[in-house]
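So this first bit is one chain, no partners, the form predicted on its own, shown in structure tokens.
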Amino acid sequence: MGVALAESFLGHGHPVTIWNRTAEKGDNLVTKGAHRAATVAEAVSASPITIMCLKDYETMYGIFDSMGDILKGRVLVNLNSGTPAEAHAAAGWAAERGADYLDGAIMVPPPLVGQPDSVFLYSGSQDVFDRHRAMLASLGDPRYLGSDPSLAVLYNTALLDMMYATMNGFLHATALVASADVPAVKFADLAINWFMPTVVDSTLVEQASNLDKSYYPGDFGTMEMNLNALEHITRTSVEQAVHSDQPRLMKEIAERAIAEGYSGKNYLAVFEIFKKPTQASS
């Protein structure tokens, strides 16, 4: 990913100084015009803004903690991944060293870096974002989320949560029909090309405002009805000898919603369950 970021900056005509703990990883970038710094301090000193793409926040501290006052008056844009608490701590760490700070998240794989519709998320100082937006646009579509430095990593985590849940849903559904020798390609045509955009996506877009209002009318289907469907999915999984933990968990969540008084509400009322901490079982 670091190579992809540097290549995109070079491709947009920016002077680029690179540093990596494994120096030879930058060989190809040097042939394209990047300057290779011998130390991280030299790299930071070469520009008023430093883009970091490291494993995690602890790695960042390990690299930058010994640099003294060199960060003072400079801008750090952190494209690591981690948790909201870690992002808040990193913003405080940067402020103690006199550096302006943006936390960010890369929402595309390396081959898509630099494409105009590739989304990058940023949070922290709006002034810093506004001053460097044109430069950040070299990487893709920069989206500013707000002054809370944890928002970028929180959005990133939430979107990945959605991605994995959606992929698991498709994979489990495909495993169900595969138990009857239905090819994945045949099922995907119906599931992805019709069902997702026509039924699921349109429903979520239409109902998103109701989530903000905690409004879940059960006129067209109650939680009890949905529990019945989830029970059928779980039983079918068992009958077809397909892994049943995922539908069983969804059934348990619906059961909790009913226990908490949402029996006559629609299925989106499970949003109220998700907003609460997990209950420990005894």
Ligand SMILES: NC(=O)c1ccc[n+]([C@@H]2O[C@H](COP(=O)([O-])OP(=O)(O)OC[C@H]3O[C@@H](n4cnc5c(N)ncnc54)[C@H](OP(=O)(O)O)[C@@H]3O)[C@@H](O)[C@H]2O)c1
The other form holds:
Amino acid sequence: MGVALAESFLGHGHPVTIWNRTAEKGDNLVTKGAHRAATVAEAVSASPITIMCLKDYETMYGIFDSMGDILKGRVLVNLNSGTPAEAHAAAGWAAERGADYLDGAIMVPPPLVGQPDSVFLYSGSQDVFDRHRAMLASLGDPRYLGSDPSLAVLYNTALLDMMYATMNGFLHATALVASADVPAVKFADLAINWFMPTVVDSTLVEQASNLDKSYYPGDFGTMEMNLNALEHITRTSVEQAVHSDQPRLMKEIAERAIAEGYSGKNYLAVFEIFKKPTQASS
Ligand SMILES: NC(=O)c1ccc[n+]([C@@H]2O[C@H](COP(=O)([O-])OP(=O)(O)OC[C@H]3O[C@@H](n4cnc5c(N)ncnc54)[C@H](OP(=O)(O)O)[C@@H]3O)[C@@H](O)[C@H]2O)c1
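What's the form predicted together with the ligand like, now that we've got the form predicted on its own?
Shown next: the complete complex, the earlier chain at its head.
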């Protein structure tokens, strides 16, 4: 990822100084015009802003903590993955060393870095974001989420959560029809080209305001009705001899919603269950 980030900056005409523990990984970047720093201190002092993309926060501490006050007065943007608590701690760590700090999360794999619609999430110092926005736009579409430094990694995790849930939905549904020898390519046409844009569409954005108000009118279908559908999916999975844990879990969540008084509400009331820690089933 570090190579992709540096290539993108070079491609947009920015002077780039690189440092990596394994220096030879930057050989191609040097042939493209990057300057290779011999030390981390040299790299940090070479530019008005330092972009880091290491394995994790611990690696960042390991690199900088023995280096004295080289971060004092510097601007750091950290793009490694982590947890909200780790991002908070890193912002405090940077402040203690006198550095301006922006935390970030990369929403695309390395080959997509530099595309104008590749989203990069940022949170923390708005001043750092505003001053360097044009330079950050060399990497993709920079989105500032707020001054809480943990927001970028939290959004990142939430979107990954949604990605895996969506992929599992498609894969389980495809396994169901595959039990009747339906090829995945045939099902995908209906599931992706018709079903997905019909269900996961802009009406969910409109409904999001109802989530904020905990308003779930059951006019067009209640939780009870949805529980029937989930029982049906679970029974069909067993009947067709495919894995049934995923529909069973969704059924248990709907049952929990009914147990908590949402039986006459619409399905989006499961949001109330998701907002709380998992409880043992009754
Ligand atoms: N790849 C992706 O698709 C992607 C997408 C979004 C976010 N990310 C995030 O970006 C970050 C980097 O990912 P990556 O794909 O570039 O991983 P990677 O190829 O494994 O690179 C890890 C980087 O951390 C360095 N590093 C690891 N341990 C170190 C240590 N003890 N001391 C000094 N340097 C150390 C490595 O240096 P060496 O080269 O010397 O090993 C390398 O530069 C991760 O947090 C990842 O979650 C990656």
